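As a starting point, one isolated chain is supplied in structure tokens, in the form predicted on its own.
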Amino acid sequence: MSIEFGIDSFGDLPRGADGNVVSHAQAIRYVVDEAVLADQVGIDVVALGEHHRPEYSISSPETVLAGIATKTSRIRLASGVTVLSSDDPVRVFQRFATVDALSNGRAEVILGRGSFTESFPLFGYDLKDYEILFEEKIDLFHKLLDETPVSWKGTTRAALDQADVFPKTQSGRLTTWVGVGGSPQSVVRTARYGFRLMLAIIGGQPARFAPYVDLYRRATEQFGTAALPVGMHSPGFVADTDEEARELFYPGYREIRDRIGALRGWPPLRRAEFDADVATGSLYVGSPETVARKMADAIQALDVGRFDLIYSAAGTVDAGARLHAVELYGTKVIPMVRDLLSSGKLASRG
């Protein structure tokens, strides 16, 4: 099976050469530099997530992707995710069709409901409408993808009557995924619309998501939609050695995880818990050899067609180390994973 590899970022604020955390503006520029390098070292996709919190610099993924489009030639440009519930489907389509034009057809969108909810009050939406907002807006977005005049009526935005939306995409169809964190209903809905499924696996053993992959494939068969490749994305970090990767990654990861965890009722992260997730869970932290072996195991266990590494999840890691992580991922990790999967070396382990 052909496997694609991507990198994900929310525009986390790294430390600059002086050791200080950089500004949001500089963090965005660093993401562009990292994407340019990713294009050069053979990474297939860069996906940028939408957040509205002080720890992250990217609130408008498609704007940053448009900048990347003009500096790259082959890498595909995706959101990871676009919070459709608190946005307007027409404007989302228009913005990504514009990125598609700037990149000569390389744009993709990953839609999501949003595991963070800051965008809802920011843009005037009530969290009690969390479910209906996404249900209606994904239905409208699905209609817009046909790139023909649309008639639609719902309760969360103005109705449309034979509205034609511009610009059109280069190919006539914008590649669309739905990011899912573990809801069976979301998996079934993704299959019903014929969208690609991207699993957000940020903790625990990846194999526990196998039932969702199976559910997606069974649902597409029942709905008569195409059984498209499933993707997964998980946090991680690559350095020259296992020890270096863990020591670079852990402080910033713990800081952000505890800050968010305090809002969600999670206990503080313990080092033993971190080490366990690196060893057997969903943190892909280590040398190229370690990360490649673990990625190959997860890809094989879930039978996915795409793996995206959230390479900047360590937050305040040094910007130079982060750039080096992208380089190692493209030049060493990805070739190793392809070799492991194609040679049968995983199955032959004693």
The other form holds:
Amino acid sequence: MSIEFGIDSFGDLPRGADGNVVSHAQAIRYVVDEAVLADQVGIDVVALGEHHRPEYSISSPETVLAGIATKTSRIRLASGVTVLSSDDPVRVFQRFATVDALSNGRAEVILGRGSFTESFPLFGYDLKDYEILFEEKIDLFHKLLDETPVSWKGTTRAALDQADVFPKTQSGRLTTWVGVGGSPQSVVRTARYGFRLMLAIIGGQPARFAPYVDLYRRATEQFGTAALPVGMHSPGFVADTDEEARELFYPGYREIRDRIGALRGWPPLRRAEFDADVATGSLYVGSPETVARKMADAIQALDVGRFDLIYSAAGTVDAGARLHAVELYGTKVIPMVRDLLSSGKLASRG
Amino acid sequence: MAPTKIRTVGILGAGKVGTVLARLAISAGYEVLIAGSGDPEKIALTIDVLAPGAVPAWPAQAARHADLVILALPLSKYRSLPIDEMAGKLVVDAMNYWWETDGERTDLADPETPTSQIIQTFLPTSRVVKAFNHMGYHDLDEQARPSGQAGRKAIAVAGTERADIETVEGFVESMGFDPVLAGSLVDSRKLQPGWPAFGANLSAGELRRLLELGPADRPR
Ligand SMILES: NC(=O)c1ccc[n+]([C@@H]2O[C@H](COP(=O)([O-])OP(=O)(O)OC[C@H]3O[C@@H](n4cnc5c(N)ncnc54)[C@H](OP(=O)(O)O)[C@@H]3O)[C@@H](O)[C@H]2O)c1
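Return the form predicted in complex with its partner chain of this protein as a structure block, the form predicted on its own having already been given.
Okay, now the whole complex, with that chain kicking things off.
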């Protein structure tokens, strides 16, 4: 199976050359620069995640993707994720169909519930409807993908009666994934609709998720939907040496982790936990060799067809170091992973 | 009161935590019934893949046949629990108030009333003991190991009756963790989000130390 490699960003605000954290506007322009470089160095996909928090600049991934679309030629353009629960499926379809037009068919949608909830009050939704909002909207989105007039009725938005939605895509169908964090019900639902499964693996040992891949495949068999390749996305960072990567990544990562942890009642991150996650957990931080080996192990253990690295998880890291990480990922890590996977150099697993 | 003999475990909730606990309970040799919010048909495939050996059931069925019932559903859904079938039973509450999925609920967020007490009040004749709530589901899955093995992690237990606490301590032990007594149901707030022990994936000694701290003392 040929493996695809992507990079994910939430548009974190890095530090500029003067050492200060840059503005949201500048952070967005950096993301465009990084995507342009990614296009040049052979990275397959750039995925931008929707957030509504001060530490992230991307609240409208499609708008940034549109900017990237006209400056690149081969890289595919995805969200990661689009918070469908608090959006309108019709508008989501239209925006991605527009990016698809601008990019000559390179748009992809990754739908999800998001790992944050700010979008609910912002757009006038109630958290108590968390389940039903996603359930209904994914159903409508699924119908829209056929690109024929849609009739639909639910409780979370106005009904549609033979509504035709534009623009149509040139290929006739937008590639659609669902990002899932570890809920078995979500895995089964994704299989039921015949969407691709993107596993968000942000903690724990990657191999632990193998049963979810199995569940997806068995569920697609049961529902008679296509068994499409499964993807995974995990945070990480690449620098010239292991030491440099860890020291560049840790401060910004910890800052965000602790800020979010405080909202959820977690105690602060400890360095030992971080080091353990780098060693055996789900942080892909290190030199190109280290990151490549770890990625190849995870790809093999989970039998996934796509790996997206959330490189922006380094938070307020130096912007130059972040651009360099993208370059190393494209020029070194990806070829090494391909080589490891094809040459059987990995420890064999019984 | 003598400790309860546990043969059958009924798990209410077949999500991230429920399926992990089901797998551990099967490995520990218990009979396991597990339920989602409704028809067992809906979770059959999931259970077959993620917790083979566990039997999908309706919530009321799982509760009725169990010697010990584990609550692994969203806390905000507690009013849908099968009260009658849980009457008199030992109940392990693994739930947390998680506003991001439960929604903002002032009734569940009162710092003076631990959520396990709310559950105890709702299930007046059941014997509620809190356990397994403080550890993330992937840590629960990865860290279970035989008694005495190096690096074994601890699960805190809080409850009212001595005999029930002992039963649950024995159950925790059989599931692959060292039990640590956290105190009464009033003390169970120390296991809730916002307290130092919340999220703990630590040895018994380290967990005991965190249980002595107040909500604001968060050591790095
Ligand atoms: N995630 C963690 O790491 C973690 C760790 C420790 C404790 N906890 C706590 O454990 C509980 C479950 O969390 P989770 O992450 O496993 O959630 P989850 O993945 O969303 O799963 C929730 C499960 O509860 C079921 N459910 C809903 N209403 C029910 C009812 N009335 N009776 C029986 N089952 C019902 C759901 O079934 P349907 O799909 O049919 O609705 C689903 O199977 C929460 O209270 C959480 O705070 C979570």
